[in-house]
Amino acid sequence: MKFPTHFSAKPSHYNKEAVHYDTFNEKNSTHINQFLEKIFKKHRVKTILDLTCGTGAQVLWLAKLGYKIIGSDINNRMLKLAKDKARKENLDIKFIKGDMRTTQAGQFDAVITIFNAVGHLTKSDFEKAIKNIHMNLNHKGIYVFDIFNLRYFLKDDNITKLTIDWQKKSENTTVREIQYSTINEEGILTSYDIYHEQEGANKPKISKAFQTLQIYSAEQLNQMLQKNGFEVLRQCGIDGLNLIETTTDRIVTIAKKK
């Protein structure tokens, strides 16, 4: 099988999904919202920078424990959701529009980026990301991100596991994405979708659309942060529990500032 070639993200990445992504998506944060809680805590966290905030599903959760962050992503789209958010609630966050590789905000306590977002990126761009985040931080700040775990994703059918079928309905429209992924052994994975959006008795719009993450086993991961001014503290599941190498699918990595 031919392999597409993996490329970083570009802006407009996220325009097409940014409408529906919360209606898959928002559920999924719990977790690691409450893990992250338990880390600031840990750590005595006051002020954080969300690089990769998407529809700002952890600066809201955030931000209402009363944490001082800031928002930023790449897309426009994912931003103005976070944004019309943040009003709704009454919550008073700054959001900008930048780029984990080159944003400069100030220095925080903690830098996070949830949901494979440095998947996005290829790895030579992950290290350009790596070293900005440093430069972001606060002597001995800690830096919080999370990846899909290349061990478990490569050993028998694990990849089989991320194939997903969801259907939402709200009000007079039936949203319905169809998903199934490949991997090889240099740790990119691909996904294709199929994209269903029926409006009352009308025609379905249907789309198709692909897309390639670059993951990373615990240790490689170890490596570039170790290479870049980091201590790795932690990698563990999203859950909290232990990495294990062969049954853990995403690698949550707690890294110090050196």
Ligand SMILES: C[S@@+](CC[C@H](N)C(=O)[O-])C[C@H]1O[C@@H](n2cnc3c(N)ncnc32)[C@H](O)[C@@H]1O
Given for the second form:
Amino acid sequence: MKFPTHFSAKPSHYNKEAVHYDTFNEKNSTHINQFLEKIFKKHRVKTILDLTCGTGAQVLWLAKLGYKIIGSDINNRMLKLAKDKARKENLDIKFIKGDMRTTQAGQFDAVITIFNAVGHLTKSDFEKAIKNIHMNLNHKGIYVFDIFNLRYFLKDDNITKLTIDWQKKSENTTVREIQYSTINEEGILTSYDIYHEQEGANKPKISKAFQTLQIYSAEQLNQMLQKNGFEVLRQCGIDGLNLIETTTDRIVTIAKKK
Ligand SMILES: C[S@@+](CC[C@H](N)C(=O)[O-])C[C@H]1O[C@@H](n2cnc3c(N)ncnc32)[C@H](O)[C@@H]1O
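Please supply the coordinates for the form predicted in complex with the ligand, as a counterpart to the form predicted alone shown previously.
What follows is the entire complex, opening with the chain shown before.
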């Protein structure tokens, strides 16, 4: 089987998905957000930079808890949705458009990139992002991120657990997303999507898309972070439970600037 080549995502990557993003993803953020809360309390974090804020799943949650937070993202549409939600909720959050490989927004107690966001980069671009994150952190600041666990998804038929068939109805429109994924030994996870969008009794609009993500084992992440000025404090699941290489699907890594 021929696998697509993985490139770092273009700024426009989420243009199409942005409009449906919250419909399918908003509720999935609760566990990771609750875990972030615990991590930040433990590490006495007060200021946070979210370099891949998307539609605001983490920035809104954390701003409501009183953290001083900046949201940044490379995609205009995702960023606009986040800004609109913050305005509606009267939250004082600064947003900037930027690339996690290059954005310099100041010096923070913590930097986050949540929900497989670094998987949108190639390995060498992720190293650039790690170096950049280092520069955005205070002395001993922490970097917290998650990414799918390569070991888990290479095992047995675990990759099939990513298969989704979601349907949501809002007012007069029904949206259905069907997705299946494949993976290779290099950690390139390819997902194929079909979207059905039907307004009333009209003929459904059908569109297709695919995307690749670079995913990692805990050991690979550890090595990349150590090489680029970080000490890895902990790697675990998004529920905060200890990492088990063959059963944890998403690895949360907490790394401290050395
Ligand atoms: C899966 S979404 C996650 C968004 C949000 N953190 C959440 O949990 O819903 C990944 C986000 O990363 C952003 N992204 C991808 N490549 C980026 C880059 N090089 N710099 C900054 N943002 C990037 C995308 O635009 C998208 O909003």
